[in-house]
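Take a look at this single chain in structure tokens; it is the form predicted on its own.
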Amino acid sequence: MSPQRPTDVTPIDDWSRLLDGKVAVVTGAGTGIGAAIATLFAQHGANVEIAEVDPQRAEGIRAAIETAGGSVRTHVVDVTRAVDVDRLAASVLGEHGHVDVLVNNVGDYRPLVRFGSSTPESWDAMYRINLLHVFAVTRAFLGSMTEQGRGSIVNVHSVEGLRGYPGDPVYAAMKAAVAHFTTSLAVSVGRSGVRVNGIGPDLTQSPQVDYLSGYEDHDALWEAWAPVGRLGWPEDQARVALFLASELSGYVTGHNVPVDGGTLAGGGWFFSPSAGRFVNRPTAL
């Protein structure tokens, strides 16, 4: 006997308000990709709760979203610290009682330490900024999602977790761990109504990775660097996050989407004999 078409699928009445009334937590949202995600979520009606370690960045994004008419609160916290994660969760759940969307966006490749020069201290730093907080923040909010029988978690990692990254294998391993945590958690909690997906950015302009400075006269070369032929922007990542957070992706879980302009499909990293190192811009060969 074939299963019946479900009757509890919520129709999308307003495509301009895909997260209307939802509570969305976004970590590291003071600038870059996180800020773009928080801004777009607010534009689509979400009550956005931002976790940001820098007070000035937190105030800047709060003012920008409120000026545009969005609903937002900011929390100056360091999500790599357990006590701060607890404080964040207490404030958000105390205010709303639940969370509908969680975006684990915090991460950084810096300080970049080549493996031969790396130490247990540098490994721990990579672990804390790229993986530990994903576990901690997810656990802090997952219970409220399973209790209400719905929720969406979006983990922002990196395309370097989906391919070989010669620059820093430790960083790549942390990002790969986030990607596999995403897939595994999705299988674990899917029957509780919670979906879990990931985003792997590449070639996206941000405060961490500046693809503009020093390349002002190289616009024509993006056709060679990225299969889509252009630089990526935080808004490109935010749109995919919105899709994964909303009911548009109601039957999507356990996937890691490379939002990379096609670099993963195209190969990504190349060894340059002249430079004596790996490059991700073929014209540097």
Ligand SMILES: NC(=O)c1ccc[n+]([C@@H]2O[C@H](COP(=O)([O-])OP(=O)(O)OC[C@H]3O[C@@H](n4cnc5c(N)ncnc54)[C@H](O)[C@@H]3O)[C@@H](O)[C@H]2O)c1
Second form
Amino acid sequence: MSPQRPTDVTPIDDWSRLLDGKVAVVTGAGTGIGAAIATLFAQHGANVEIAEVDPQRAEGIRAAIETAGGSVRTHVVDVTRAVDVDRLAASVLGEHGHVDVLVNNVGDYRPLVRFGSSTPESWDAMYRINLLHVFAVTRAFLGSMTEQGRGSIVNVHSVEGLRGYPGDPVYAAMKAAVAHFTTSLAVSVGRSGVRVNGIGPDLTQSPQVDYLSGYEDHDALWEAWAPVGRLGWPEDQARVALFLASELSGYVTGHNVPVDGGTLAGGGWFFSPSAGRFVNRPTAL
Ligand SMILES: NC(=O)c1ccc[n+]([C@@H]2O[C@H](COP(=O)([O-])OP(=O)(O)OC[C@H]3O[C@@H](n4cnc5c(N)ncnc54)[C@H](O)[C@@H]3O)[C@@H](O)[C@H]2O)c1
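Moving from the form predicted on its own to the form predicted together with the ligand:
To see the whole picture, the full complex is given below, headed by that same chain.
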């Protein structure tokens, strides 16, 4: 007797258009990681819906994607505001009737406040920019995904949510919460055909995290800095987002992928060019 196959593996017709005709919402896609995700999704045939607070950035990415022949609409919204999330959802669902992919990408570590000097106001600010909107935007689009019996949600958090981050434990806690929300929601909605996964970036050049300025003469440091030996780029994050958004990952849900050049895997180990080996202490002996 052949084994039962309640549902089949969705065929991939064209590997160069992995999101052909899909509706994909990307938050914070005016620049950095979000812009690279929106650009790659559009290249792969998605109808991209961008939620971006900065009008100039929104216009810039819209023009760039359209010039390259992609399908894009932009919404100048602040995803931390409930009325803006409602406006975004009404416009996207009004236009397409459904959403296939949601990337919750907005997040920020700034202003960095050391825990000893932090306040209820600074905790609330970290909550609003890193966690609150992930709940709000997800809830706004999840119903459309469960109704149609398919969808993929990708939450961009941080490697700092997956390891100890001494710089700002409050920021790290918010990112860890996004990662665990990802895992828990995935289990909750898996039977509805919706997958939920996360990405934990590190060392990725963007307007928010500038690893180039001030390090112009220190290219050799990269060998010691990240196990893969180079800086990360928004496109590195976008490729993993595409995998998680598309049917390439049709049997993957509830996972958080560090996209970090190996920093999490390396733990406290650094390659010492002078010693020619990995060391786990400040001075290679
Ligand atoms: N770059 C890295 O190395 C790195 C490391 C860890 C985590 N991350 C995370 O990756 C995500 C993207 O980071 P990035 O470096 O590309 O950031 P970025 O600041 O360079 O870009 C973020 C974009 O989001 C927009 N935005 C900010 N607040 C918004 C709001 N309330 N509503 C709508 N849009 C808003 C900004 O205008 C900007 O266009 C964030 O969640 C960040 O915490 C990045």
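C-alpha atoms forming the largest set that superposes within 1.5 Å between two forms make up the rigid core. Note that the structure is predicted; figures quoted are calculated from it, not measured. Positions refer to the first chain, counted from 1.
Once the cores line up, the CA of residue 275 ends up 2 angstroms or more apart between these two forms.
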